[in-house]
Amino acid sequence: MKYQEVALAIEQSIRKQNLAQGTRLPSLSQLSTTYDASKTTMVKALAILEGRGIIFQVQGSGIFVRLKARDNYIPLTTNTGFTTDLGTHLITAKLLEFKVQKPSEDLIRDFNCDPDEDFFFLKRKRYIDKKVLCIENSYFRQKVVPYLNEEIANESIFGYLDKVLNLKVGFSDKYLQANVLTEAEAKLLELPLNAPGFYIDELFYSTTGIPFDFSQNVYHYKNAHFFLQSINK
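Isolated structure of the chain on its own, the form predicted together with the DNA:
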């Protein structure tokens, strides 16, 4: 896809030059000739960068660099299970549990599935730079993901799904709330009793619209902060 290549090239150019917030980029027509793309393709590439929070466009005025005001926050907009993101940070995981089981009522609701379907259940503890990040309970639908084992679970599951099963994430729903940790969660997160937790439930759909993974995450409230950039268009 040409527009993605162009978007990437522009992004890298911004990063490499370390441009400041509000710096003005060359005009649309200039960029078109620079990257040898039609105006329409250019517009699409810029729309992508705008969606990612890297630039903003002002009609009649220009295209400007947009930076986030704070650092070290986990982006909420990526679907990959953030192995790809947070480049400078070391994310690791420890597998705590692995089994096959039937869905709970909540799971039946979220997947809109048969109560007799089988699910791979896995519980993991994740670390960021060796600090506890979160506890993750994931449920993979066996109907869609026919095989999983502990070894795969210890590496990148989404990488396996993509490469081996050719199963890609099309879109996802996230549900967020704060709550008091359960006793078990507090122990695993190495936090005192009654400490708060940041809960994210996440439902992943394939590109064809079938939900195949539900993930229940409790984040350490001190080690995990999140951010999100939006546009009004």
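Form predicted on its own structure, per the form predicted together with the DNA context:
No partners, no molecules, just the chain.
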């Protein structure tokens, strides 16, 4: 949708220019002209950026850049993938398993789908600057994501969904908890037995509200750092 494209373009411009906290952006009317968008579209785009902590708006004063997350911190309020969220770092993936399978009872519940639907299952080990970041188990609904292969799975899947399938992430639901790693998880994360782990389950929806990906990530407690911004209205 137009307002999402405009929001992405403004965010990319802010990042490209490396604008500092408190930098005043052009007015709403100036932005509308720059991005050839209506006032309604621009208001929606700015609402997305404000919700993601990219900007803040002060009535009567203008639109300003908000403080960026500390380097190496994953923002919990975004859902754009590691490659975007940790763009200044080398993010790589090692595919451990790839197959097509039917949904479990939990997936049927979360996706409200037919038990005969097919899902792509991917198990990957993710790295940040060659250090283990997390283990990722992802289930992509084939009805929405019709094609994946091992080559794509070793790269940025969200980049592929965006650029090739034109599938945009609209929003997501996150479930967080801490626990002791299992023996298998500790081995993959290269941690000792009984080490702690940070678990995030996330259900991703398209811009039209259709769930298409469920990811279960187990993070390395030393190499993963998280950032959360509060937004008061």
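On a predicted model such as this, the values are computed, not experimentally measured, just so you know. Each form is matched to the other, and the largest set of C-alpha atoms that superpose within 1.5 Å is called the rigid core. Numbering follows the first chain given and starts at 1.
Superposition on the rigid core between these two forms places the CA atom of residue 50 2 Å or more away from its counterpart.
Positional change of residue 14 between these two forms reaches 2 Å or more at the C-alpha, relative to the superposed core. The Cα position of residue 23 differs by 2 Å or more between these two forms after fitting on the rigid core.
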